[in-house]
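Next comes just one chain, in structure tokens: the form predicted on its own.
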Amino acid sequence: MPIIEVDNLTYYYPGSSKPALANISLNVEKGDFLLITGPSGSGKSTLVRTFNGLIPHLFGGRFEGKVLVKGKDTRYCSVAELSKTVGIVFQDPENQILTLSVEREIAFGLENLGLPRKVIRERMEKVLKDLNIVHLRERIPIELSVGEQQKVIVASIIAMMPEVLVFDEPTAHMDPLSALKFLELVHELNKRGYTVVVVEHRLDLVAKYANKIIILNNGRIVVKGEPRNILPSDIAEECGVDVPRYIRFFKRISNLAKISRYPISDEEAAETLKEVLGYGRSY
């Protein structure tokens, strides 16, 4: 059974005559790293909000089809219940910060679950160490950098032990180095066993970690599959997706040099270029 199953989902925001999502069907399997991309306004954030019941419970609107989380129909489960399985990190961490210390921020959700004080303390210590933010424990979250704030939000969600972590454009306000480090952390969490869903435009940084990608446009899934197969396709660029530069480069020279396998990272791009140039070839 997929951990998340979306079946023929169509959704209209309140007062809208145009669907934000139309006929969406997809499965997220346990252990997946799913990358969701597409131009602005294509429905990416709307889609992930259905994974923990924010849509339709908090946003209202017209909801057709169904979304199942571990076999449970989200229409009949509360957001609080669904959040035990699916945790979401939004692009602006300040909107999720509720307290005046990192420790209190992590403890907040655990206290709402009614957990014993000892369990709260044990989980808090574990996530502080796991995410290497022990040194931030007494800091005021709103005084931290965006990258540090995102780590605190991730820690507060992981402490509640969900199975799925959803990141909605988490690097939108980060510089390139901070974005790189944060996405490396997301990859590490996936390797530890978390199912990961990432909405992201910076495909050059994240595509190499994903085993699945879907491209949305005008509320519809245009194409889905493995990043290595999807990103070099013409349809990706036609949809306005910011295809990594190294893929665009090799597409342009493909009529001059045989490209057997398009690269999906900077490292692979360097190796592919060596092959094209015949670097190290003996004559």
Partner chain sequence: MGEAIEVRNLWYIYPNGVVALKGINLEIRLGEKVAIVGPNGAGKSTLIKHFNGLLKPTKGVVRVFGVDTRKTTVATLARRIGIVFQNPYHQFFSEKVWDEVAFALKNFGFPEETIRHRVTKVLRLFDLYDYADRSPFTLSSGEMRRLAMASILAYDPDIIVFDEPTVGQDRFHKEKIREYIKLLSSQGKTIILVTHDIDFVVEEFDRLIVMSEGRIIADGAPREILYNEEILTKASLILPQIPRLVKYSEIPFLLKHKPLTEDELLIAVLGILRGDGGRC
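The structure above corresponds to the form predicted on its own; please provide the structure of the form predicted together with the partner chain.
Partners and other molecules have been left off, which leaves just the chain.
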């Protein structure tokens, strides 16, 4: 059974006559690393809001079709219930911050789950370390830089150990090195067994970690598959996806040199470049 199953979902925000999502069907299987991308306004954030029931419960609107989380229809489960399975990290951390210290922020969700004090302590220490924010533990979250705030939010969600972690443009406010490290962490969490869904524009940093990619445009899935096959396609380029520069580069020289397989990471791209230029195995 897929952990999230979206079945022919069409959704209209209240008062809108244009659907934000139209005929969406997709499965997220346990262990997946699903990458969702597409132009701004294409419905990416709307789609992930259906994964823990924020849509329709909080947003209202017209909701046709269904979303099943571990087989349960989200229309008949509360957001609180669904959040135990699906944790969402949104793009603007400031809107998610509730408390006046980083430690309190992380403890908040755990206390709501009714966990014993000792467990809360242990989990907090672990996520502070995992996200490399031990030094921030006593700081006031709203006084931190947005990148640091985002890490705090992520820590507070990971601490609750949901099965699916959904990240809606998590690195939007991070500097490149932090983004790189953060996405490595997401990859690591995926390897440790978390199912991961990431909405991202920085495909050059994340595509290599994903086993599935979906491109949305105008609320519809225009293409889905493996990143290596999808990103070099013309359709990706046509709908405004920020295709990694190296893929664009190899597409441009593909009539001059044979590209046997499009690369999906910097390392592979470098190998492909050496191959094309005849800097072979001797290197």
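Bear in mind the structure is a predicted one, so any value in this text is a computation, not a measurement. Between two forms, the rigid core is defined as the largest C-alpha subset superposing within 1.5 Å. Residue numbers count along the first chain shown, from 1.
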| item | value |
| --- | --- |
| Core-aligned CA displacement of Leu98 at least 2 Å between these two forms | no |
